[in-house]
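In the block that follows, a single chain appears as structure tokens, in the form predicted alone.
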Amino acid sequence: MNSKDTQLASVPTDDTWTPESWQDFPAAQQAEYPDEVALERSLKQLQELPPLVTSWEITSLRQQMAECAAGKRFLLQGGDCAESFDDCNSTVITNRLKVLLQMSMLLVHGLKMPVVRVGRFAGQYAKPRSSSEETRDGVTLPSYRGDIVNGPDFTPEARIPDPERLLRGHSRSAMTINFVRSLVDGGFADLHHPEYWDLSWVDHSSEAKEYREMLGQISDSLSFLETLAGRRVGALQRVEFFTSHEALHLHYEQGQTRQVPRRWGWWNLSTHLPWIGMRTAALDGAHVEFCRGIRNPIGIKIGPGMTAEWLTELIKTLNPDDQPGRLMLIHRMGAGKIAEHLPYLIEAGQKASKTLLWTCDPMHGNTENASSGVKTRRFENIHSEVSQAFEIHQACGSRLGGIHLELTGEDVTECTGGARDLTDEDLKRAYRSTVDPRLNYEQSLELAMAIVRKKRGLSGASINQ
């Protein structure tokens, strides 16, 4: 083991865990496969198969959220609530990419701090759900897990859990991360030609004309600098993109972990960033079993159900050694309930740990069903949520790192407000997500303009500085 690997270490205290360990315990939110055979056949085939990411990838990611933590960079987590199988196309993967390259420099250009993309996408097929069984017009069936483990259509034929979508998730995710690498490595993101990000649909918008101003300004300053320099600055031609998702589907997870040639330790290569919901946060659990034996960094979402007590227990058996970048805490509150537990959860994580990064969701406790029944967020929760999660942060001595949004490039109305005010009656226009609602573009630059608002103000900084 080498030095770099010594530093980054955390690993089970026993010699009990393997990928298989988490098997032993009780596992919440999994799919009940009829045919086991099937399965397992799958399950060799996945092992089999070409990791998503590289142990390189994931040791640069934990260093960065390291940084994160300590105040150097802020983290940009987001994508979609739930990718699925049709929607691997081209257009779909440019817009979302787009849209989190433009939030980016926004935060790079107001926070004065790198900024680390993560994107919540190739991989993000599987979803938790309240009940295992759904009822329409008197039929019961299993409820939609994800495109990973049965289809959303409501017959019995689709919603039986196939483990051959198990393979078809690995395919479609391995074809994901492959053209944003090769958009990333062929120009697409270079700081020279901003003009390739742009969503045609969005010149009405007053935050993509403040956006193209604040691109102007950075244009200008890149050539003033390569002027000085004498030659252009090949460094600003691509970014680093990173992928996470939340590791729900533990069968998916344990086929893609494994050891790697001349570095130490078992590491998850579906993925550089799993999570842990809330819904499989329990210490005695699969999931908390299966993460604590891993490499990558992990993240915790952590919400008003969660006790100091809890949060304490997880944090020492996730990172016992309190290496930093290793453990990222994902606070989901609601706008309402914020200031209430979030306090006492900062208090419970600066006892048990020196090295947490702190980000914020304030998508998903800001939930709510619109006057027609379909679920909403309405911005300006999500807003405050944000605004006070920095104001808190701050008022307990303790840093906010990051922030994790579920957003689309795509033009579609599924929160309502924002720059365009949008209302329930507009959600019916172009309602397209099958789980939960997400930002739009112009919502998606308003919130990071907020952002970038809310901190600078923190810090008594203008601006425009």
Ligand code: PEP
Given for the second form:
Amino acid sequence: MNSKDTQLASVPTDDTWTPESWQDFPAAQQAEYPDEVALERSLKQLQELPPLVTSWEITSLRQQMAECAAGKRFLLQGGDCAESFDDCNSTVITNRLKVLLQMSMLLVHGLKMPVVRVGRFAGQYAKPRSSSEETRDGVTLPSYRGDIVNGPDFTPEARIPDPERLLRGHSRSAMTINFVRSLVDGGFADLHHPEYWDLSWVDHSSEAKEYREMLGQISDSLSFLETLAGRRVGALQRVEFFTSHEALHLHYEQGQTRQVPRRWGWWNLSTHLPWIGMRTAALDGAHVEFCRGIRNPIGIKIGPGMTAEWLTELIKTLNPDDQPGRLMLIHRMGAGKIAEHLPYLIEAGQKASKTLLWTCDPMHGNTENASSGVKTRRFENIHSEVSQAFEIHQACGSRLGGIHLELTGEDVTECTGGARDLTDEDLKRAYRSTVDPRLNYEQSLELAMAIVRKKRGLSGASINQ
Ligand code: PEP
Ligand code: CO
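Shown: the form predicted alone; wanted: the form predicted in complex with ligand PEP:
Now the full complex is given, and it begins with the chain already shown.
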């Protein structure tokens, strides 16, 4: 073990943890496979298939997350609520990447600090459900648990959990990550060619105008720099992208968890950044047991039901040595609840750890039903939660180091409000999500600009500076 490795140690070597030790703990939100032999077969294949990410990428992300916690970087995590196998196509992947790149440019420029880009993609295929069964017109079937488990159609065939889907999920994730890597390494993210990541259908939008003005400024500064240096600034031709998903389906996570040559410990190589969802954060539960033993950075979603004691124990269990870059708390309270619940959780976090990275998910606490019955979220609530989060952290002597969003590059109408003031009526036009409502392109950019304004306002900097 080299000294850097020792620094990042998280599980004592005499511990009882193994990649399958979670199976001795109560596992919430797992699929019930009727054919266990088929499940074992898929798992075995998953264990033999190549990993999707590498341990050194994970280490690099941990270091960057430590810097986010220290206020030197800002983390932007975003993507679909749930990826679908059908949406594993070049248009959807490219458009999602474009929005994330544009938002990150706005943040880099406005916050004057590097942004860590983390996609909710290449594995975000498993979903927690409030009920394990769904009844329609007197017929009861297993709930849809995400494409990695079963299909969304309300038929017995589609809803039976199929372990073959674990392998399809792995392949779709590999295709997604492969395409993202080729794009960002191959010049797609090149600052000299921002037109590559322009979305044509939003030419008229006021956000697009402000965004292009900013790009113009960046481009001028770049030309100036390159004239001075007498050469192109190569580092600006590519960016880094990390992947993340909810570590919900523990057989899938186990299947890609392995040891690597010359490095200590176990790594979940299905993603860089797995997170524990709000419904699976029980201290004595299987998800916490699984996550405590892997060396990836871990996110934990915390909602209004989280207590100070519970959070303290989670921190002690998942990061006993208080290693920088290991834990990210993603609070998702809702605009009406954050002021009441966040302060005591921050206080508990400050007592238990010096290294926590706090990020805000302003989506999941603000879900409501529109008049038509579909799930929606109001932009004003999303904006308000982010804005309050910055203020509360500052007032508590803490720091908000990032943001976690559900968004898409497609022209959808799933969240109301925003500059175009989408109404409940507009939701009918282009509502595509089978799970949670996402910010569309304009709403995403608008939120990125709002973050810049808020953060600069709080630090006393003027907006035009
Ligand atoms: C999600 O991120 O899609 C999700 C289910 O979140 P949470 O666990 O916060 O409800
Ligand atoms: Co969601």
